[in-house]
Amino acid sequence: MKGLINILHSDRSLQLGVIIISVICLFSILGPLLSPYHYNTQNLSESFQRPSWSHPLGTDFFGRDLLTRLMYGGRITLTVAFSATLFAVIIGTIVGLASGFIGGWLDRILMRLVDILLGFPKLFVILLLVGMGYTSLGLVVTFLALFSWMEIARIVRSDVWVAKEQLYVKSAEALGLRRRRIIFRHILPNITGPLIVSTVLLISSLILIESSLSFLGLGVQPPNASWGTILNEGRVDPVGAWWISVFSGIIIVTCVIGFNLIGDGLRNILDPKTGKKT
């Protein structure tokens, strides 16, 4: 514990970005239990009500508190983004050990797949593939981790490659010590720090994704709520209902500066060029 609040004590940038997420998660998790409206609760009565004592950020078409679906909102947009970067991950942590340990033909094709898959633009490709199925949650999760484990297995490949020629790695092997321990029990532990800042990178670049998809109509489907299909409602009046966009646009962009944010603090931190220690 008291290694963990020297590391925030370390960084401006990190304390700011964990500052930021964490009230934002705070804002997304216990909102909505403490909100007296329920997400989805119609009244035509109150519709574009501009922001006020009983509704802070107004209502929407429906007469639904923004405030309330901001905070539901944000349960989902979040819950897609960690789930999709969990598995993109763990996807590109596997190849990238695989790729950089084992080399050979194995490496060159799995980078050979790496560099196709890069070729392709992601969004437009889980456009496509979105547009083309049935829309659901775990279509979307499926699509974001399948086009996002590229990057990851890459960083993770150079890092094993410098790794492995390291003395404790050629000591293991001398040892006669199995791949798989060697990989999982001494190069893995020693390349966690880029893994980490690009994981956190990962998850904004993936909200923003994640938010684009929504805003089409191709992610979370009314009358769910996330902060995409929040902000695509806002198109119904942009310049009479403004509340509806801007307050939808400023989370949106909060939260990926704050894990900006946290993944440039971490990179100061974890980084040797830079002469910080943890």
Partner chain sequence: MQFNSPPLLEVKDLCISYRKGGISSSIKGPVCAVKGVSFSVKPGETYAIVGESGSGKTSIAMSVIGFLRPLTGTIFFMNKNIWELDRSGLRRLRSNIQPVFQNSGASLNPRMSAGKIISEAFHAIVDEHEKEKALIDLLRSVGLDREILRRFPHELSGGQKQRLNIARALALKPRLIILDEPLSSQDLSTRAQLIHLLSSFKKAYLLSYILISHNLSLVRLISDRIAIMKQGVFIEEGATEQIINNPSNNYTKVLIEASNIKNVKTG
Second form
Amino acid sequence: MKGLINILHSDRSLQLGVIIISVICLFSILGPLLSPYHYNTQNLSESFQRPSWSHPLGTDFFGRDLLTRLMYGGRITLTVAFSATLFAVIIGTIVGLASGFIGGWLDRILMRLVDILLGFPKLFVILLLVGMGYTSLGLVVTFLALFSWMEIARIVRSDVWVAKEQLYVKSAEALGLRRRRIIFRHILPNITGPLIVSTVLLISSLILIESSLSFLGLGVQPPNASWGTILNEGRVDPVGAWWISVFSGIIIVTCVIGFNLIGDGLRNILDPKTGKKT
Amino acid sequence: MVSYVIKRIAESIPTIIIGITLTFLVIHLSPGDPGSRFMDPSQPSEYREILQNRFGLNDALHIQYIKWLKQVLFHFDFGNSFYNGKPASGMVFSALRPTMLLAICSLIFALIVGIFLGIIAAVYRDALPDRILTAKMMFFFSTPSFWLGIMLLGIFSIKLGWFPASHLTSLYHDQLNWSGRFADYVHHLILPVITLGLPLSATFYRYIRTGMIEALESEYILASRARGLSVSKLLFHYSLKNSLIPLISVLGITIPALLSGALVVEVIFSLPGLGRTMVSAVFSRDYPIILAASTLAFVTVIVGNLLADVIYSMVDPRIRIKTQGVL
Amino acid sequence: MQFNSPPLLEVKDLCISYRKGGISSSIKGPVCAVKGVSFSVKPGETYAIVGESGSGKTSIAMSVIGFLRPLTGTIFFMNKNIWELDRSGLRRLRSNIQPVFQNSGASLNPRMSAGKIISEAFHAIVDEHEKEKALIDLLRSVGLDREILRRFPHELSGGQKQRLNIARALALKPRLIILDEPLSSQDLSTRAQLIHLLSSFKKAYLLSYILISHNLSLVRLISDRIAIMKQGVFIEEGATEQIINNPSNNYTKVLIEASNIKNVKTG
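The block above covers the form predicted on its own; next, return the form predicted together with the partner chain.
Full assembly next; the chain just shown is listed first.
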């Protein structure tokens, strides 16, 4: 715990990022409990109201309180992004470890697969899948994960490649330890740094992809709403009801900036060479 | 070099085949069929049969697939649109032009902005210009293009009315002389290009900044500075050249992202491009169009990647060996 | 030393090449690091391979431990051709050959405590009590305090790290230890202590060593036979005293002069 606080203090962007993300998480988790409104109760008499004391961020076409909707949207957006990231990291780590440690033909096949998948324009493919009727939240998460693990796999593979040649791994091999033990006790713990950085950056890029999908009307479907869905609702009248697109956009940008700051901060700590001077 | 290009082309063929096969399967195995979408529910079900037959959707899946693949490979025929009956390949090809225009202009815009600001930030490292730029670029790096697009659209097109809110050309475009046409294009493209290019320039900015800082601190630069070479020569001739190399390697990864980004931008600004065609085809289940559009998207990405790799290996011959080893 | 016993390790016509850069390497042809080297090591013998860096001595070591597949040639250890064993066979055999590398820090997993590192070496012992006892004995024999078990590698001194490496290598009671420049990154007093330690183990466990070094003055103190290596081949091989006092090759003479042995009185 003390070590954690020390790490937090060592980098400004990390600090800022952690604060932003904590606030957004609290906002999304606790916010709806405190709000007097329900995110999906329509009240057409209050349609398209400007920000006011009773509706700090205004209301949408159906008279729903925007602040409450953004809080709920945060739950969906973050859940989708976190769970897709988790899947992607698991797949990517397994593929990267197998590819890097076992090598040979397995490595060639897996890396060819990675090349092929990286060549697909992500949004086209996911759009196609979701657009063809596979719209449930679980499937959206799965599709996002299936097309995002490749970068992780590449990073893990190249790190394993380096770690494998380290003398401590050679020593462990010489001891006659089993492969599984060498991978999980000697290699994996020593490549977690870059893995964590790319995981954090993946979260932010998945928030963007999910938002784009929902923005196109193909991601999270009503009555559920992610930030992207809400932004899409604001597209109807970006000038007359400016508050919808402005505020939903601001929260997406802030959240993505938060994760990027954390990622950058962690990278600076792990590899001070590429980042800013501290 | 020629054999390298041929090898790369040969390698990309399975990618395309796998891609379009998967697309085909996804489309044809998905729930719901286009027949029922085009049909008035009160009509007798024979109509549905007729429609399905006309679209060739009643054959077994593998027969449909083989028929389709044959047509595609030997006649470059993706079938006709379910909606207007025009050949899908033609529709998609004419949609490719606006997309390419948008993507290339945005790429150039992003490169110019990213490189220029990256140099400034590296030269004034940790001073005020660097800090302001880095913070700004962090913002653009994190800004989804769809939001940027809506904001620009709302402010500059709808509110201020400075730029058109949709389409690539004006209605009277054909009556203009060539300079008028050019101006018309620019007028229509400025907002979309900024929307797509600005977040991308943030990526380039980061690479250039890091690369320049590393290059400026490297021993040979310090040595040449000690020998009294002029700063501007150092900056452009030595440092920039070295920091451009990693940038070219990102270009390959950027191309799929660029195409995905173009899709969103085309929807926002109603540009008649590949992405918008794809989105509306997905919504209306126009199978031939979906297949043609995604095939074209795959091919575009692969050709783009190939170009990036060729440029890369021309700039830095060491890499050619390395990439060959990896593949 | 048992000069009449059959050799523990027998290396014949060993050729090792590095393939660089995958497919494209075929154009340039392989880079040969070791070209036709033969030698044998008897039980209880210390065999030194001396040469400048890049002469191929580490490649031989890596091949003998089973990390680097030779291009041609055979390596027989305890009468088994190690490059013809399957993976589990090689793993079983490995407990009998242990390496100690030059870079004592890099050979220790930075994320494991000294205690974890060393107890991992006792993976064959299941019983916890027995393991504990063996561990304490081992630590005492390499002259390490129990207290260091809690520490992580970066909290240890260079000498302590190398003792830990030696302890780990000894844990499996191997027949052969390959010492790849084990002392060259240590300071002088640590060197003396470690040399003493290594020679005491040799007697106690009837260990064989392959000692790889560029430093003749160090090597002569503990080795029985010496091979001089240059550009991938053995240019001279013989008993230590013979090599030192009566070198036949000019390169050997240069090495001897460079290491100032003539000025040091033999003890």
